[in-house]
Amino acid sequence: MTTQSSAPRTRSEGKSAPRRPRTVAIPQALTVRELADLIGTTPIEVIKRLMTNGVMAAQNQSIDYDTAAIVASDMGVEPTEAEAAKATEPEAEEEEVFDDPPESLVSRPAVVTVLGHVDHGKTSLLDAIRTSRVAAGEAGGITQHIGAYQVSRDEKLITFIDTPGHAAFTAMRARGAQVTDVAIVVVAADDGVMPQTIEAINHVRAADVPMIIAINKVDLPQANPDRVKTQLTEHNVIVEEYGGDVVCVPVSAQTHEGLEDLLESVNLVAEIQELKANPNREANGVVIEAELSPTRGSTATFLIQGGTLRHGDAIVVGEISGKIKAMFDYQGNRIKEAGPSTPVELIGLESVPVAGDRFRVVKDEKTARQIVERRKRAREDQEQKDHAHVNLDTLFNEISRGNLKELIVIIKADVQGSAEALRSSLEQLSTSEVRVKVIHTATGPVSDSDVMLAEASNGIIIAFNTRIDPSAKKQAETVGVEIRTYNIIYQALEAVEQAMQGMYEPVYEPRVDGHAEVRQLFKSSRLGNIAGCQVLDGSVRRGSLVRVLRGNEEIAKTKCDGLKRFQDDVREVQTGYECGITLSDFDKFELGDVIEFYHQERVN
């Protein structure tokens, strides 16, 4: 006789379709495979709604929140908001932070970085500086393999960063990326100052880091260092020499003449500063540059600014993770192990970060790979919101809770009489809680480099009377730096007043996105009438602004409630294709009605 080993299976164990929520909280953004695991289906079944929406997208493929909602929504779960900041942001920046005790801290080399206006000598000097310090005491030749060097004085070591000027400068420092301790601001006795010299120096004073002016070619006969003196007082650069605080030296690349009291003056400034860094923990620092080599695949130079740095270390960069499998020193010997202020070029990253991008290593390479996707999910969630910088619009709202006490502004003109005309007017509306401050003026249009300050120092271009560049227009719309342009010195004056004081109302004009003209009528008990459209051209969307025509007279002007391509919501609707609409506090449709669908677009 034979027993029954176990209770006859129903047809519903075994393969159960997995029971999905009655509500999920969606993020600003996820792939179609996130979400399908939130809804609790497949990426198959996900990919097919998206593409009854007229969303095509791979299961790894990113999708926004409003996407995302109408495929939950249709597959009969509830969609709610994720807290994106709760889900991502605080573990994301708590990676960054590095809190050493006092009694950890040992005294480490300064970092210097040698900016100037082109042609006035800046790589000759660093040149100079490492021939005559780095080969002292050393075989053959010296080969510069990285984009960093350290030189000795008076046993103690200087780390100096080649940089291609300070446009590299600020761009790290647009990053987060503290770098330079000291800036060298290298100016031609024969030339003078020049504006990428002031520049150079508005530049260091926004990263407010301590400035030392190297007056460069003392050699040739027609040098003048007094001249370059005097010039550098008009831009409130005041050398110790005439009373100021700014230490000068001159110096000849050439002859060699003054490098000596260059680095004794680096020293000193540094000894001030008391730059310390703690040397037994894991190691973080910002890349300094990368490249892809064709033999050794994705290459990078780091500076360390605390901790030590190892060989087999896993390390996150931005949003690139990898392992150390070879570490060199800026002679291109292979090193085991560095310290704070060396730079160092690495092998092991899976792909290239970019200049300025932080590293810091951390227990395994699993742990590396979840804190970058952390990151980019976090960007992405970052990416649907608008950019915090400040513009206009928000100051006022910026003041009264307190988060500004300074608008800082750039201003760009025809001339520079216009330039310092607006800046002192500007000045003068500084109030008790906000302060204007003008950093930088300059003649000519408004540059990739203008909106690169900006961005760092979370302020705002004045245009007076002059053009942008079409690059820097775009780098300024994909930071979020915003750029007003003028002609007349009071309207810009009265804009800026104005939103100090929260009155400013900017001005908007509507921009045509698409028409839709109405072919049939039906009837909802719910809805009232849906327009049954064909659109005649651009494209038409759910939530836009529209406008109701009949013949020539507009009739209604309201908001598209609804979007359906046949029995399916949709988002989006292209020329050609026919659709359902339904409109907010209006239905009276009649056949032949042209519906116009618009958005508003700031012009001042």
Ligand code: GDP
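Throughout, rigid core stands for the largest set of C-alpha atoms superposing within 1.5 Å between the two forms. Residue numbers count along the first chain shown, from 1. Only a predicted model underlies this, so the values are computations on that prediction, with no experimental measurement involved. Compared with the form predicted together with guanosine-5'-diphosphate (GDP):
Once both forms are fitted on their core, a CA shift of 2 Å or more is seen for Arg467 between the two forms. With the core held fixed, the Cα of Ile488 is displaced between the two forms by 2 Å or more. In the core-superposed comparison between the two forms, the C-alpha atom of Glu455 has shifted by at least 2 angstroms.
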The other form holds:
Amino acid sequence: MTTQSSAPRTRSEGKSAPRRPRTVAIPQALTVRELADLIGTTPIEVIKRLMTNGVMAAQNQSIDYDTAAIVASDMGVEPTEAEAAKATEPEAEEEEVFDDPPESLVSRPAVVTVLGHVDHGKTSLLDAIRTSRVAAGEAGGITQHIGAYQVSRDEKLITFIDTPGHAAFTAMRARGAQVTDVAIVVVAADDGVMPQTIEAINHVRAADVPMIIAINKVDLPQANPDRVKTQLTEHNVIVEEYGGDVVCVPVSAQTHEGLEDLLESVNLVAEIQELKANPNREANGVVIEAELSPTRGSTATFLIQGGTLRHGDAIVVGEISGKIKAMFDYQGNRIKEAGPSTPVELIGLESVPVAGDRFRVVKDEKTARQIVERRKRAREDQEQKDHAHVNLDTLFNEISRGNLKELIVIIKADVQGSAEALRSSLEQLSTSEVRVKVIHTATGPVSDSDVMLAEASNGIIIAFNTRIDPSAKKQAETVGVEIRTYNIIYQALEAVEQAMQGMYEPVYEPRVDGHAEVRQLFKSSRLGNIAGCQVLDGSVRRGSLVRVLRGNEEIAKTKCDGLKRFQDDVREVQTGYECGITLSDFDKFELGDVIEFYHQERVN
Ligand code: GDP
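In place of the form predicted alone, output the structure of the form predicted together with guanosine-5'-diphosphate (GDP).
Okay, now the whole complex, with that chain kicking things off.
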């Protein structure tokens, strides 16, 4: 039997680190690097500790509380769950909602997208607008091409998104990013309204964005603008000339005819919208396009929608965090800051974001990393939920949300008679909202093929008076198929019925993990009485549920909130070892009391 001679091993190592705190508040999840910072050690040291505990993790990888707490204990630092840390997590920063007071708003340039049928001249028109401005000396030499540019007309800036086509427009919208203030639908005067013209119009309408029709290629002899206008009428797009409210401008990307009119129309349409933003806050916006350049790494065009983006800002883009190391305007000039509706190019993001991803500036890089970690976790949880199989716990929610119209059941039983009895009774539980449908009944144990069938048909398996093949059990756990075991028909029926009504309460039973006997009592001014114990069997863990037994009587039921070996806080103590135990809300120990450690295990 082990005695005091098994001196604590980890303590001296813990003490050897000079700046190491005695206790540390650990959040529910954090990266290896963050844990190292908290403990006052290097990430490499943490990685080594993790490896000895069988966990392989990189510096930026997220680990959960339990894992982090083991590492902390190993290194002689007492871990506590960080309630406060949770409260200070920047939840609000995650929601991309900005409450800009009306007095903070100032006019901003309109953001324009060009859409239309293939070959009708979208690219040519965007090029023509850009180069005509260059010729007019308003835009200087354009040294590089990014996903957006700006021109000015009547001293008003207009931002053009330089990725034409409604695929990009809709892809962004699908990601929740509404960037466009004015849509120009290009229709070639010779070709007329084509299928993608209609599509483009429908996309613009769905987005509820004001539309301007640019009838292009009017330089061509076969151009017939009037025919285009008539065709548009057939699709409920009535141009002003025909008494409607849609502005229509004849243009030629080739001869540059009508371009000034087009820009003027954009300004007119934009003016009605009174486009405004607050430039005096941390920036937010949308990724217009991004790519991995062989020479420059990840490059991305961002459109700032609110606030001012500055060199050095910490940002979060989708699931990428970063700090702005270099920022360029659309002409390739290095800039230090940029305000609303400005397109900028950023270099130095860790990876390539996706067009339509939103970005925002946050307090610092650490906050950025935390937000990204949380987003990743939220997405993973969601993905898991999306893949989650039907089960009795979530059945009611799924039914209420209208996601489930049928509860598919597979019954395995000891004899066909009970299987059939169960089938008809279960099917009678059907309601107007959900039908119980038994798709397979058979005798014998639950097999792999039953699990496969349940998985494919999103059903549950009821094992009645029969066992589950071990491989089927494993398979079911892997794919998330629920198998319920019953021996009494009425219990099976009751469980399903209650689940359907949202009244299903899982039943838990206590499972004993170990016992410790009180051998000595110590008084502590801070902690009250500490029970000096020996672990009689099993193991005891800090945080575990406990019962204090005196003879045959249970005198307290609470939680173990302190577990020490000598002076050291530990998470777990095994059979034969001595330890100091404190409980929450109970310290009236007597010698000979037995502390039973247990956990609740789900049994149905
Ligand atoms: P997109 O597919 O809508 O981007 O169309 P493009 O800009 O690639 O133009 C398709 C073709 O139409 C090209 O051959 C252009 O040179 C031609 N084009 C575009 N605009 C005009 C125009 O105003 N006049 C004439 N004559 N041709 C044009």
